[in-house]
Amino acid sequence: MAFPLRGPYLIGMPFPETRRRMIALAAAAVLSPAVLRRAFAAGEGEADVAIIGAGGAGIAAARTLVEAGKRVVVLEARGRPGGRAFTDSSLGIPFDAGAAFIHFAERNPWIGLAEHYGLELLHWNGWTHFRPHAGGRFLGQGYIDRRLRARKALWPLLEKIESGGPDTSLAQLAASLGEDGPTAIRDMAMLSIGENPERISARDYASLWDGSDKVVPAGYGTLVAMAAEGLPIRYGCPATAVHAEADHVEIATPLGVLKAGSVIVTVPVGVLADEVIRFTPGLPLETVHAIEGIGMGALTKVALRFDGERFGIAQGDDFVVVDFAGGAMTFEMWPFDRDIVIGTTGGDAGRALGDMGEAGAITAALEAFAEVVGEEAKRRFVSGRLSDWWHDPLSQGSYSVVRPGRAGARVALARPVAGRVWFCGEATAGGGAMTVGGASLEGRRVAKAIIAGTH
């Protein structure tokens, strides 16, 4: 077997230890803004608009602005664009390692950047052959319907939350839903949230927008990628510190402080709760409490690679191993019709998986899917990559998600500070949450509200 020693998680990014050196130095840097505005080419230390990280909100806020004839300067601290849009081809085989479905179609951005660029869009139908397996067994019709009918029931239960009804966590929700309901809620909530039901605020959840679903076969980290060429981002730059002053704001970072009129954080929630970029004057209490009921979910990808040796399963199949350890893992087979089967977990079974490291979290996977499709596929099996957002320092998880009792977070961190330091990303963009078309919608609000003068 071949573990490739590097995970996704990895690429273009400073070492923990690393980091916080960084951190150190451009923290001192503070103290002496003259000195290290001198790291910064002629003309290059100042701008408009300063953007903390080049994801989806990063790369929409900055094509918005450069549109409006706005100097910006995007800092990002990896080696790449995209955030977590990320296409992995270290396998020779490409595969989104995080973000990978163009939600709700109708309102999306990205669809009209595909077509723009010329990449193929596919309308996918869902799971559509969902096989459920425990100990190796298929379970049978008459698991799947039943699994089936409390998905079903827990529909009406979140309308009525949603029309004010106090906000649970799913998992309350789940036990009225008889004997079948929290385990069918825990395995969808962890298999699609990313979390624990009992951590999803159930409101939250009933606000997310509904719609049609497409996928990019390049990679929608591909797509993400093409966006951001052009624009005035700064590599392996990450800012440290904010100071914001009564007319402008005062970035540190690595190359020096960056002076600009107004910024925009993009960066995911995990990051701001870990205080990784200092704010002075600090933030008000709104802001503070809004990231602390925020929490961010593991989905947890491992892309296992195969000889061309199929098992004699069809594309589009999917098998669902649901005494996987911790809660259940999918395996999506054969996406594009290619030689790769992508094995999907989350919440905390998604961090216990990287908790092992990329050998032992590609093992565990390989060992769950031969259970099923026999143990033919560990002799067919070519090489395997881990993608853990969770045990990313630059993530700390895969997406946000909305504590129970604090529905109201995303509203809360949306609403600028001092009218000149703005947080936005998937984590405020209210029904589109969780999503890099959520993400982008956010960045091109706040860039149009800077641009307009209101804040």
Ligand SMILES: Cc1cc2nc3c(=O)[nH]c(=O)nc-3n(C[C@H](O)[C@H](O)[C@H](O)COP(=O)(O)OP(=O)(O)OC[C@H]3O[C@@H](n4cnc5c(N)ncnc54)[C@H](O)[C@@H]3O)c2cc1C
Contents of the next structure:
Amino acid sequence: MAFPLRGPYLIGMPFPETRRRMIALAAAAVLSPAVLRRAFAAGEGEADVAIIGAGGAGIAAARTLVEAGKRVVVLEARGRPGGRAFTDSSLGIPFDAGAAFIHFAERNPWIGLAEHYGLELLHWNGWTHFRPHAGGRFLGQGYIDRRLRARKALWPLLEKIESGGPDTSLAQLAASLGEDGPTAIRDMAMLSIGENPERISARDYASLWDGSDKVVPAGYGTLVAMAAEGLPIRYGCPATAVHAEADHVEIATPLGVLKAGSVIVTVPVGVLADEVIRFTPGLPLETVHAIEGIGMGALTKVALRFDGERFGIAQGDDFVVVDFAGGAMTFEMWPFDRDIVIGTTGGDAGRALGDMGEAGAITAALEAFAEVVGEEAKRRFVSGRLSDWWHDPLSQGSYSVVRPGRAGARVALARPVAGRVWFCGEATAGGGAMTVGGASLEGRRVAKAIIAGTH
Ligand SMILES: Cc1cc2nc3c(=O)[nH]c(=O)nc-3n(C[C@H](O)[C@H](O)[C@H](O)COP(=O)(O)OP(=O)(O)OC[C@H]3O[C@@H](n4cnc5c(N)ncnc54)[C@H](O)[C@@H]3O)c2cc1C
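Please show me the structure of the same protein in the form predicted in complex with the named molecule, now that we have looked at it in the form predicted alone.
First the chain shown before, then all remaining chains and molecules of the complex.
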């Protein structure tokens, strides 16, 4: 067995810094005039619009602004674009460490872009096909039907909340669904939202868009990275402070200060909550309150590569181990007919998996997998990779989750500050929240608002 061991890392970029060290570096960058004077190369220290973060939102905003003839500089802390959309090839077989499914395909701008780049698109058959497994055996149709009934019974309750009922948690709703409700809803929440149901606003959940899902064999991360090509992105350049004046903003970075007419801040809300970026004057209470009202989930993946043995299981014959470490873990079998299995869990189970470190998490996932397919799995295993966004300092979680009772937080966060500082990304995306598509629609919306001069 070969475990590619790494220390604390930034996803997609081995980086031996802890979160505390990163923040210390950031503070030093703000304070050191010598560093500031090095500034951006001639002509690069000013822009019409600065964008912090080159994920789906930042890329969409930059493309829209560049097309409109605006001078743009994108500041990206990592050495690559895409943020939480990243296709990892380190196992020799590509897999999406973050976003993989192009949700609500009917209105998702990435469908058009995939077609534009000539990338193949395939339909994905959704979550309900995963066969449940526990205690050494596959569970029967009776178990599946009970779970489906509990999930179906949730919808009328959500509709009631959407049409004006009090915003409560998904767990509270699940409690009224009979014996199977709490575990059925817990597993669904942890695997789709990446969070335990007691921390999820039912109203926010109810407002999420529906639609069909597509996948791109080249990788969602690959697609997003293609859209970043040619954009004015400064990699390895974290923003450490944003200072708003009456007629411009200044953004401090280790490379110097960037002056711009407006700034679009697309860093994940977990990064905002950690105050890695210092805002002066301080952010309005409404924005601070909005940031407090949104947490981050912990959807966590473990990719397991095998030597060609398929254990008699066909591609797409996916299953879910429902008694995995306080949660459940789905196993997506041989995506795109590749010799790889993707294990996914979330919420506190995802956090616990990340706490184990890469080698421990791979062992745990492989054990759970071997419970189903047999011990032979351990002999045919080649290598694995943990995608732990919860411990990644530039994400601080998988995606935004509105806390119970705080359903207005996304709208409040989206309100521009002082007419020049715009927060945008998946966290402000309303029904498109938690997705690359939603983040990109938000990036485009904010860019258009800045172009139009509307606030
Ligand atoms: C495991 C997992 C599975 C997912 N599955 C799906 C899925 O199937 N489909 C889907 O649509 N979505 C999925 N998502 C969610 C999706 O990845 C995100 O919603 C989307 O990528 C967010 O885009 P964004 O631009 O808002 O943020 P990000 O992609 O996080 O972009 C923000 C950027 O800011 C950078 N940054 C952070 N701090 C600083 C700083 N101080 N200075 C400069 N740059 C900084 C980051 O490096 C990052 O590149 C998944 C996410 C995870 C983690």
